[in-house]
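Quick heads-up: it's one chain on its own, the form predicted on its own, in structure tokens.
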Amino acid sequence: MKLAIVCYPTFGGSGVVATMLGTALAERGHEVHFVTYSQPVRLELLSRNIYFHEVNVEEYPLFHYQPYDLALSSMLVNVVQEHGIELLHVHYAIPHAYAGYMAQQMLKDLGIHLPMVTTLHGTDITLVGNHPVYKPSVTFSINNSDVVTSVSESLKQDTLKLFDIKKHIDVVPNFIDMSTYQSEFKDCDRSVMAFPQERIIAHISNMRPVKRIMDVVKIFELVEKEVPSILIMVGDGPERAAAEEYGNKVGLRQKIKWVGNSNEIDRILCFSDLFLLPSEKESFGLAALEAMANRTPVVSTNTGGLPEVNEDGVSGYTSQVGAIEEMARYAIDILKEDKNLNKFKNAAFAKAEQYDIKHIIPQYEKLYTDMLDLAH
């Protein structure tokens, strides 16, 4: 099968998932063409059956904003013609599904039928896509996709509630390659971060307001009074400064390590004892899944798709948004005794195995083959 994948090439969850999906499909013998404005961060171009096509937007002084969607749709038309692409899979509704639809219409005039799968990831629906400026385009693009998937049941329900959707939405969850987590990390030395008697708590995000970074620090403040711990804060963003200032003010300067953006996520998670994710909204919770794959239990909110990933009382605990004291109590419960902590660590890993890529890729392949069968 020859397919084109359109995604954002950045560190965000949708781009990571799209890249992992394309790479796995290539390993299974499919020919995969990534079409985006720069090489996706986790894409290995030396992999067999993988191709990358860069979308260039020419600067033109007439435009206040350069028309990326037009350049993308034109590039898609060229790639489909040159490489015999059989189907298109776009990740993130805007502008990708809209550009995909335009490419379909141009190709139709050339006698080429190109089926399109649109995968909804989160903020393309609940935040940006629901804005009045974009809502009609998003609704149109979803309804004119041949197949629509969502990364969680929660996001599917949000989409149906927020938009006038006529299409069936299949839930195909995000995934992780568990084969990379089957053994201990080779450089998992906790002594570089903490004393032997201390627990290690971690948080990883882009530190936007929706991640509630101040809640992370306040939860840790309560936990540290009961269980000697350190907190590793990975990432950067607009909420960091205020949270860091608060931590310093309450005497946690030596206990919280702000490491900024890091490419050593798995190394950090491999020696972590707990992952905090008190987000206001998460369409899926890929960061939580990555933590669980590293045998790190999770204390999170119960918003969006998080309860689907983090099973309450099994892989960790879930609470209402803003329930700082309750989340702190849950964290203490997990961390206080070694026996209980190890139970949660093993359960978190077992839960993560349910989202192994080997279980999810066949679901996408079936959607593709069913769609191609209908097209023919």
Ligand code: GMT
Second form
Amino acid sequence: MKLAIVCYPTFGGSGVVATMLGTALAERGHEVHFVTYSQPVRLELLSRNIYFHEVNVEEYPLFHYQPYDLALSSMLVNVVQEHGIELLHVHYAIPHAYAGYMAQQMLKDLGIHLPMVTTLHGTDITLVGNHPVYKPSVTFSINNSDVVTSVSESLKQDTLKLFDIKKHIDVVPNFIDMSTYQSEFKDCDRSVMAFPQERIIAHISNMRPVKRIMDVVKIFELVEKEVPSILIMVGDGPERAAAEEYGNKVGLRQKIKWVGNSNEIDRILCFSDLFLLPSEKESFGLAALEAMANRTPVVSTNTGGLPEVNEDGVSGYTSQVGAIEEMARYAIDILKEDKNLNKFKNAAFAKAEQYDIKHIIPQYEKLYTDMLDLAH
Ligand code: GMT
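Given the form predicted on its own, state the structure of the form predicted in complex with this ligand.
Every component of the complex follows; first up is the chain already shown.
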């Protein structure tokens, strides 16, 4: 089939999931057109069946805010007509589901029916979408999508609680391509980062307030007193400066490596012994799943969809938001002895296998074909 995918092109999980989905569908012979404002960071354009259409918003001095959703819906109308697109899959409700709906209406005028799947990812529901400024548009866009999916059971329940939803929501969890992680991990050269006696702890996020990265540094501060270790902080965002300053103040300048945004996530996770994700909200926690696929256990909060991914006492541990001391104790428990650490590493890998791409892509394909059957 021929489909258009709309997503954010940045390092955020929703864009990563959309890119992995599109890439996997293209490998299975579908024609996939990404429509967004720049090339998605993980998209390899030189691949069979993959196309990218860049949405440009012309700057015009009259506009205080440039109308991206208008430009996106117009671009969708053009791409659908030019390439005979059969269905649209938008990731992240704001403004994508809204722009998608507008494109559907314009195409209807031209005699073209374009069914739309909306995948809810988290903050489009729990943080931003729920704000009164956006709520009516988000409710409308969800209720007017042909198919709605959410990336965890928890996000589905949040959506039903926070919005007046008349549509059925299918839970299709995020996924990972485990075939990429079956190798012997030959590239795991931990000596580039740490001394042999040190454990390596990692955190990856966009360092927004919701990620509570100050908690990451405070947990590490406690762990490091008991277990020689270093912390690798990957990503960038508004909370970074304060957390970095705190780390320096408490004497951890040499122990915390702030590496910024990175395209080498798997290399970093490959030599990591523990992943910390003490988020305030997390609909799924794709970063935790990526860690687990790299045999890295996770200490996280138990918020949102995290307990669905990180099984408490198995692939790591989960705690209440803000329970810094408890998370530090769990981290020490995992890291202290090699034997226990290896038990957690193997269990994390086994748990990640439940989310292998081969279980999830057919679920999306079925939703697409059912939707197209209904449309014809
Ligand atoms: O949370 C982020 O840092 C980015 C955000 C996004 O929209 O890209 O992530 C959300 O979607 C991811 C992919 O489905 C999920 O793994 C994240 O848990 C979710 N973030 C939140 O719910 C805070």
